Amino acid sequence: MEFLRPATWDEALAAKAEYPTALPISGGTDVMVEMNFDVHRPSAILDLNRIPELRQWEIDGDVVKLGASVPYSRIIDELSEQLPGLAKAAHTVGSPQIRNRGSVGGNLGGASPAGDAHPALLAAGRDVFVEAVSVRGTRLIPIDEFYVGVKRNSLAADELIRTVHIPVADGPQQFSKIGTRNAMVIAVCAFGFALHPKNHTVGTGIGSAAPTPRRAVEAEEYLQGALEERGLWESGGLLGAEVTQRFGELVKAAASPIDDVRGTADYRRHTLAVMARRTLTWCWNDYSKQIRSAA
């Protein structure tokens, strides 16, 4: 096995071009587990830990450009206001040691449907992009086009993730996760939700209940229509039980889970409906308070 340890970003891109099957590693929280259990034995390892720009973030206008290797612990400490949904998801990742090493870039590279960052990224809106770079150039991949199969993404063999572009939250966001215990657990299923008052839209993200992370598109469209028809964006009034109930049913219908050692398909569908109702209620309560306080 080759071990590649570039000192600069340009060296990393050149190494990936020369060794396109090389497996990138930064935190290693997933990669090392798979290697230790002989699930994955790559021909080469590309160590990105000497690339400082991957551990940086910046705000450009109303977009956070999040370096691929910024650890979850820093997202919690430094970006809870700008990216509240992602920060809540980061809180549920592993242990403090794992949160100090793991990153959104690693979650995206692995593309596991159970990755905790995915529902929050989807819920953050359709203006989330993965910045993929190679010696051939740079492209921005819409988050909806990034996941292409079970643990498969749309990166080309010579591409590396540099940053993830995520809009700064303009409304309340939530994340909920079901596991077999309260910590150090892979999600049985997860759900991300966000209100986007500026453009009167909502965002959803389903995790660990389909071959890939996905949106509940019909649920989003239903809720957006209900909020517009009732003038609730302006009033912040009560949603009504029928709205939250129907929203949960549509989220449940959007999933296509399987039975496995962590839970049954029926249980995953049931819990998704519950999480959808709860996250919607939590976000709407926060939004209503904001409307009343501004009046």
Given for the second form:
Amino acid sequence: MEFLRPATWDEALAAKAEYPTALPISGGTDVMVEMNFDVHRPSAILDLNRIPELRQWEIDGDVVKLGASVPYSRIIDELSEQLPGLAKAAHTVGSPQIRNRGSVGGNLGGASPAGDAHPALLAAGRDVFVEAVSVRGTRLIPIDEFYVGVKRNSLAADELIRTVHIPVADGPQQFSKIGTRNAMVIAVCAFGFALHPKNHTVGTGIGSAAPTPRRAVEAEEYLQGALEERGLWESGGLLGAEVTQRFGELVKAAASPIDDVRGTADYRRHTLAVMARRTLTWCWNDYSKQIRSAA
Amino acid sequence: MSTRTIQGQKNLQNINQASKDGIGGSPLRPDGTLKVKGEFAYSSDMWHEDMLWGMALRSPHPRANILSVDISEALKLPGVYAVLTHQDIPGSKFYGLEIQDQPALAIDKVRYHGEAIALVAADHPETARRAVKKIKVEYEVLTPIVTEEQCLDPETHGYVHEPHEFKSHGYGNICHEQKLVSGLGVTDEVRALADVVISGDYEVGMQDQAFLGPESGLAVPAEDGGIDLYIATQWLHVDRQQMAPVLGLPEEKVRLTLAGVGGAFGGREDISMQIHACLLAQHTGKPVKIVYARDESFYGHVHRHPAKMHYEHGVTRDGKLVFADCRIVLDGGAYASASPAVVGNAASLGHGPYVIPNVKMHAIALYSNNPSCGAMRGFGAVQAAFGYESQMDKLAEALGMDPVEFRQLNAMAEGDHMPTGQQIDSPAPVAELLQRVKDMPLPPPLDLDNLDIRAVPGALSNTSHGEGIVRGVGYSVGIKNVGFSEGFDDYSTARVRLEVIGGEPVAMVHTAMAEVGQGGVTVHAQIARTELGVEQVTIHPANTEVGSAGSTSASRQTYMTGGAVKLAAEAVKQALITKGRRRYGWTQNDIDLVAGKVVSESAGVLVSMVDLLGDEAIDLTREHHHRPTVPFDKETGQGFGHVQYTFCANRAVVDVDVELGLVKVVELTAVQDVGKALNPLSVVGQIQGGCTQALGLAVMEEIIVKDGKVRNASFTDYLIPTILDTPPIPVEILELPDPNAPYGLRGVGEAPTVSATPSIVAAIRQATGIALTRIPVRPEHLTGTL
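So that was the form predicted alone. Now I'd like the form predicted in complex with the partner chain, please.
The complete assembly is shown below, putting the previous chain first.
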């Protein structure tokens, strides 16, 4: 096994071009576990830990450019205001030790349907992009198009993730995750939700309940329609049980879960509806308060 | 702790320094700080110059015939020193705790997923891993025998052990069976005496001991042709007894020394890598280390028996139990391990701490192609407690009675008889434990206005801000035996040496007791301090140079090896006093050792121990045997089968998110009689740990096996409680001495593991109104989505 330790980003890109099967590693919270269990025998490992820019973030206008290796603990400490949904998801990742090492870049690279960051990224707006870079140049991959199959993403073999572009939240965001214990648990399923008052849209993300993380597009459209129709964006008025109920049902319908050792498909569908109703209610209550206090 | 003042005339200085670190004190454990700081040397940390790494090839099939094993490619790999199959075993090919039915390496067939077939020794673990993959095994895969129905119909589904190779005391695919009848048994006439009859079927999933330190050890071949094994185990001598015949060596040439143990809970009672490492070391002439990976650990040790139970209870209108009829089917998996003793416990303790005039019981352990099951904390009493305590709640409800009062009305007490006919001849404060646990203050309700999200089900997973949450409270009590039962003389040996070192009297305690975290090394020093009046005590490493200490299990080590240390220390004390009498002609009958001095109650300080000992060391070894027991009658289950009984009562308070089926145990209270708390801090720790393991079984811990295959051999998917799942556990300790036991003590470690699980399930039932009949309770049970 080759162990590649580039000192700069350009060296990393060159190494990835030369060894396209090299497995990038940063925190190692996923890669090392799989190697210990002998699931993977990568021909080469590409250690990104010497590249400082991957551990930085910046705000460019209304967009957070989050370095691929910024650990979850720093997302919680430094970005809870700008990226509340992702920060809430980060809270649910593993243990404190794992959160000190694990990063969104790793979640994206692994592309597991159970990755905690995915539902929050999907819900965070239409303008979430993965910045994929190779010696050939840079692509901005829309997050919707990033996940292509179970543990498969749309990165080319010579590409590395440099940053993720995530709009700064313009409304309340929530994230819920089901696990059969109260901490340190892989998601049985998860749900991310965000209100985007600026353009009158809502965002959703479903985790662990389909081959890939996915949005509940019909649920989003229904809710956007209901909010628009009733003038609720302006009034901040009550949603009504019918709307939350229907939204929950549509989120549930958007999933295609399986029975596995962590939970049944029925349980996943059931809890998605509950989480969808609850996260919508929490976000809407916060939004209503903002509207009313602004009035 | 008793402090005392010497009243003598000669030396009036006040000698009331019975050591604060003697029995009844709570000195810190010698290994505690090292473990917390990550500096403790566990068995997996060992290293030897020139050592090789051993690894096993394990079966991917639960049941298959082995048509051929080709090791040639593996042997060709550079760095590989040996590849062994059963054909390379020099001695007996079988071993086992109670029944020698398990091949050290599979012979012509495999009976469970993960059974070892071949061994590799290589100069690097990665090389060993690659070599294992190069061994070619040709299997004829057979349909595994995994359900009760399949097991009980061998004519149709086959035999796990063919009749001609069957070694157990059972028959067919039944490894062991125990029946029990007391009073009039359970007949139609007896049933007619009851006003209310309640029955129920209950199921317990397969729990794992889930110790954190994987199986590991280092075997070093010796010049005399013998072997030295450094090993994390629960019982050095029984390992040796099983190993020596396989290695073709006399027992004295197989020397074991305890290495650092990272938890056990019964999972190290059986042989794991001991024989394998020694076979490789014998064959290569080099030291061989084996460390299991986490998944291999799940395959490489036995688990708690999953159980299916049917209970029927009859009760009078005013709440008196009339009869109980019970059938318990335990799945023992491929090999016997401790199944016979587990069946004995289930049968004899399976009706709980209640007075029931008429009883019938039938308990069996099956042979199947599921993973082998054996010892785990609570040992046969855990499964049954879930059954009988569920029944007690149903009975109380049917009668419209308070569940605690109903239990108290039927609680056994000292002088009552077990269904085995054995009279309880020491305190059995079952009703009092229940009263005390009920009287403890309840935790405050969830404060929805100032919600700490860590306190609600789901915690930081952010599933509820108060929605859907209902509180429930449940009670339970349980019974467990202490020590080995049914005629087994599990004696313990201790050697105590007293000498002057650096101008101070120092005691050394040498036993073969396996310190697995229970704190025996702390308690042994406490006993030596109290008996010998010394402050300085050293604990000799545990090894087979001294006689057996029995197993660190069955809540027995403080009772048995602690008792042996007491006997040996008393003998040393008498020898020292005798020496003094000879030298000084003392005639007092009130001589004792206190604070480094020989003192007389009436005459004061006689001499210092330093002066009396001089250059001489007193070094004595004693064995401690508990009172004898007898096997249970095979048909009636009658007999004085158990050494001692122990009881714990619990109250669980839970919050359930009834929409999501998520549970947060808010508080788990325990009240237990321990006879005498030799180390109160450790006793509380044992009770809290036992409760936590019971919590795991109640709501999350299960090895999921489908068609004989283990589906979750990792801590990613075998979940154990984290600190956020573990509630405050208030503990109240009673000290009602047992006249038969050293210091009056009662074994501590298992009773709460037996009793706490049902209280949690009862609390969840109260919160949800759902009749829960299977543990662990899964969110699917609570949301109708199974």
